[in-house]
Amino acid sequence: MKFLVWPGDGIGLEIVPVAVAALEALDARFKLDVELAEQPIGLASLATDGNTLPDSSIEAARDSDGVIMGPVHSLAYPPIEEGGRSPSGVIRKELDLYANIRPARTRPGVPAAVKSMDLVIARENTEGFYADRSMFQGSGEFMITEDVATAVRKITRQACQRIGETACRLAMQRRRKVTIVTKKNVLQLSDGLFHDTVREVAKNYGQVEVDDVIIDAMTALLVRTPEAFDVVVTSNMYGDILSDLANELAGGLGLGGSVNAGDDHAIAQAVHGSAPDITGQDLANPTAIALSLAMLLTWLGDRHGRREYIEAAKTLEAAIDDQLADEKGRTKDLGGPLGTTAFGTELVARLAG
């Protein structure tokens, strides 16, 4: 299969070669068949091509089987006009990837602020409070005033269909409990859609269990009772902010996972951020965006009916497993003595078998 390398910015440089150097020995272990190849995005693609994300780079993606992404310094981008699109809101957009899957469970050994949680949250993907993803042309979020500024929200019922058919999916290999999270009693049109809806998808899932928790009440619960959870399906910025929040909880966003899904396309990406503080210093957790090598290569196996890459998926979370498992084994930022490159070494190791 033909998998595309965009290494981002900042920390991502580190980052992404261990996860394509894990994907090589897996490719050798397994015999997965597959074809590299790099482009760069971001500040690097910039400052080549005048764009953080050119026209050639969005066909490449579309022309992979899959996409292994690191993180990306928007913040630090021009306006869209000289060139600054972000890379995470296009790509969303260009391949309808509506589905933002994001675990987050503690790991043994690893140092956490609660003492269990195994959950995933199904983050819609494609709309929201977004300002890139709320119009077909131009922002969703405008000045009225040069003292007034307000921005619009989107919420579709295909969509709320989509992500909750994604969320009972999900549920349905795991404990087969699904949580909806939104302000229904506040935003009683658009929260109160999306909740009616994946309702209704939830209908065709019978030995699902459903229930349904206010936004502020579920940052609450995900610090007393994360154990409580199984999936929960929630809009585009609650997901954003609950899957940071969960992360932490279960040990630091250098474990935050995720893959970007639609029906066609899916794309490895890490929840963390380019973390420009650290760039250059061998300081960066690589586990995040390897745990997002895990999922694409579960999503390909179960879209292509390859056995082999859901084994290697497996093999890849229990290889990083033992090695957080050991203090010896793990990133300073867990309380480890090693840094970005001699775990992604140990890493390839143990993957070599």
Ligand code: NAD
The other form holds:
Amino acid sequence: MKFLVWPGDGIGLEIVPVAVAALEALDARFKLDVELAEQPIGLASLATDGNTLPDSSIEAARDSDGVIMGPVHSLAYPPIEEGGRSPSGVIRKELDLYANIRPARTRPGVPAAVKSMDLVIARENTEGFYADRSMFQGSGEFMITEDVATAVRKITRQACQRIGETACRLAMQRRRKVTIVTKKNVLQLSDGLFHDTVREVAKNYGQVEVDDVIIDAMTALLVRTPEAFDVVVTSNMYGDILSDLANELAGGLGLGGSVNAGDDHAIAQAVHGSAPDITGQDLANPTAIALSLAMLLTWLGDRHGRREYIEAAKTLEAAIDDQLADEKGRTKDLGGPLGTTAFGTELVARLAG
Ligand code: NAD
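Swap state to the form predicted in complex with this ligand from the form predicted on its own:
Every component of the complex follows; first up is the chain already shown.
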């Protein structure tokens, strides 16, 4: 299958090579028949092609089976008219990657702020409060006067149905519980539509228990009773914020893997950003992007009926758990001695079997 690699910016250039090395090791072991191509995006393609996500990159992604995407330093990009597109926003919209699946779980031996957590956030990924994706054309943010700015937040029944289906299907493979997170007490129409639509979808899944929690209470409950949650379904921005919180509580942002998935395409992308504060110091934890790769392999295995992809994903997850269980196998953010590269070398040795 065809994999496209976008290293991205900042620590992306350090962690993505670890995911690629892991994929090559799994390919050798499980005969995955991997074809790899790499392209610069972000500040690198801005320098060479004048755009942080050239049109040719979008076409290359459309033409591949899966993409491994590093974090991007979007805060450092110029305005859109000077080539500063948001790669995450544009590609999610272009490939209709409507579900961002973000698990967070405590792992054996890894120090965490909470005792036990094993949940998955199903985040709607194509609309909500993101000005660059809510509109057909133009930005959803407006400067009405120099002292007044507004932003459009879009919630559609169709997007709520799709993420609701995703959440219920996920729950059926897990502990059969879905928690809908909104602010429907204040955003009665838009979050009301999200809540009511997901509830309606869930009626087709009689074995799934459904409850709902208001977003502000959810941040407290994630700290107080994280073990109570199985699948959390929510809109774009709440999901973005909750997934950072959940992963940090479960051990650290460097553990947050995720996949952006649609019906035809999927992209492995860590929850975290480009971490400019630690870039270039061999301090980044590549676990999140490696876990994202495992999720992409699972998605590809399910979609194409390729059992060896599912086996490879399980092997990668298990190797990461084994490595993290021993302090000597961890990066410095988790109290271990390893740099990014050394972590990758050890992981690849484990995968080689
Ligand atoms: P960040 O997620 O990059 O970093 C937050 C904190 O977590 C930092 O202290 C960082 O050092 C740490 N951290 C993050 N990933 C880590 C890892 N793998 N190992 C160890 N420590 C890690 O958030 P930020 O600093 O607010 O954003 C930096 C840039 O990333 C901004 O330009 C932002 O727009 C962008 N961003 C991109 C994505 C993405 O590409 N998906 C997501 C979030 C933020």
